[in-house]
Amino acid sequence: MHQDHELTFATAVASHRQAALSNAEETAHEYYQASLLSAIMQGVYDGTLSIGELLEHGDFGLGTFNALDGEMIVLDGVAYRLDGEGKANVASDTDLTPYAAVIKFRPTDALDLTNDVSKQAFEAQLDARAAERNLFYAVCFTGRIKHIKFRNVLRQDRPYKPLLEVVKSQAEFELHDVDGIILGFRCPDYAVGIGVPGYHLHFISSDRKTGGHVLDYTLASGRIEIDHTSSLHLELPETPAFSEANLTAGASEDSIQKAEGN
């Protein structure tokens, strides 16, 4: 009898760790996000997240900074504010940000480009192989850039205004000829509102000097990688702001897409 309380015991012991297992690594693998894309629509610009704690949960995303402090990207687990000077700084890790993506990048799908490519192009070839559209994907390009477009956000001052019309007095950049690192989401259409519908995509240069929200891009040649998950966390901040914030409002996919300059 006391034999067999041991073998329960002891499988019960095994079952929970693997179950712990299993969620750990789901956890590992999941699309985080910090708040919704309506509320920076609507003007809730105020942090509730440091950057430690985003880094927690992922080594490669995007996303703001309190008071819209500039553009962020998360890259190889370091996270970097994109001022509205098109420079880039490491961010400390007790910045804030209102709003971020971030997951552990594990590619399971790369391709190399070794021809022009425009916008459309690139994102009509990751769609064809980024075939689930109802999940959500992290890609990632890094190689030459022939021509790109990116634009900063620059810090505002209550009372917020929408970002409809922030991005009226944006600071916006063209380079050429660079080597550079532009990765972001491709969210589904439902997830109008949580995200933005189809690519949001964030660049930086290979020295980590400069980068943004990228508007308009030629590739030239590198690679590209894909990355998938079914699981999504949203964290949602607790204040009165965002409380009193009309969502629904904030989720146009029109105004979205004006905003984030498609």
Second form
2 protein chains.
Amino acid sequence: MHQDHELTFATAVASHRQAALSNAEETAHEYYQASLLSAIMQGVYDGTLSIGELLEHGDFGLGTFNALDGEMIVLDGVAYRLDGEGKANVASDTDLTPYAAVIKFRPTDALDLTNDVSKQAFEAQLDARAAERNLFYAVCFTGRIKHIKFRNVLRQDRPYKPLLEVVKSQAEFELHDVDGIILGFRCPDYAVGIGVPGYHLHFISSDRKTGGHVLDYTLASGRIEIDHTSSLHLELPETPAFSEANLTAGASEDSIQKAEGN
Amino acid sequence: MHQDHELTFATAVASHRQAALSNAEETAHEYYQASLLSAIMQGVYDGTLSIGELLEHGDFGLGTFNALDGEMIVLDGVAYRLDGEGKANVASDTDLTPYAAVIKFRPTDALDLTNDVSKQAFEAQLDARAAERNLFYAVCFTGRIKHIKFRNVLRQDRPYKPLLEVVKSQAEFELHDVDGIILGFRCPDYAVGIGVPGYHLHFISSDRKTGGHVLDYTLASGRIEIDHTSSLHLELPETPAFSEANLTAGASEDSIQKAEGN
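For comparison with the form predicted on its own, kindly provide the form predicted together with a further copy of the same chain.
And the full complex, kicking off with our chain again.
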């Protein structure tokens, strides 16, 4: 029996929240993003922020690397490069990123998942859970994945093409019955151009050997943890390519959803 | 003779820049904003950030107060309320703001103005000066103003009407040949909904007795200082009114320009 619509909610992880509120952690509890998705859409694939600097602002998140050389996932303070062959490797602190978003992940809400649930049903349930729809949510699933489809961008050469062109030749992968982590952010609708409205999720297997940008999935069982924040930090690259980009042109919701495969 | 198009450029104030770069000041050199202009457009007029907290993040800027009770200007670390009678008074640290933007103003560029210049000509020149068009600029004029027209919003009662309704009954003022300060921000086009695309400027007289939200002006002579930043911090209010607002509806450029009188 396929029980898409039943999620079992567990107790909130209040202790984490307490920890987050103590020792001035709260002021650091911000969504920290390098550049804007609208810049990536326009082919601004070289940034100035190093992975080492990025990790000072968060231990959890996602992004990409300069020249669009693979997808990035940040988990437990480690940044992984998910390359064009689907392989995961720890990134160097000196690597640079043109776009990434991280947070010091301190979940305030958690739920256990015991039944198969599709992407659509899962995200609809999370939407209902994310009551403050104009804030930013971080979401992490850890457990058994029945099926996952993901893509990885491939390293680009100059002159860079816009992202919508690049993703036409992306590498796609599918896995069945794998243990892993799916994590990322839920951005409000108004944040189109800053990030991806709705869910932007990356995947890494539990053995840290494979992963990528999530296109579709069916979860089997595991635990979902949720965090949210009302503090946003955007660190824009001071580069000619960024300053010359037409960022209003890169901010349409339709084109972003196409590029991100939603 | 009316010499709109001649601005005399002075030496850059490099010493300020040096100061800004020392003692970790650079990391604090961010554009710090409470809430979003799209929320104000939708009538979200009550915020949770106090003026005292706001001033920890900047000594220069503009905004408004809860219930839209006057315009705000922040100059040399002091926040003034510019009320419905056009009068300026120092705001209380415990007053709250639903929308404000501040920066620790450390100009990196300055120019002397010796000829009359209209709003349009002045802003066109500043645009040329603001080469990195996708970053955020802070601008401050200090000197003689030939003519200025400004408006002040009036304290609202619940249920709040959208800003476009409110400004139909705003108080407007005009002054000629007055010494004063006009300051504010130049936001990139893509930041529509975050702030006002283009220039958002407030005015206070040199004697700190009158001021408001600038609608039009002709400058006579004085000094313009310019700062810019690639670091943005947005602090969103965790209130039901903010979370329930349709912020995509409040973000159209046309409606914002109408509300802000540009």
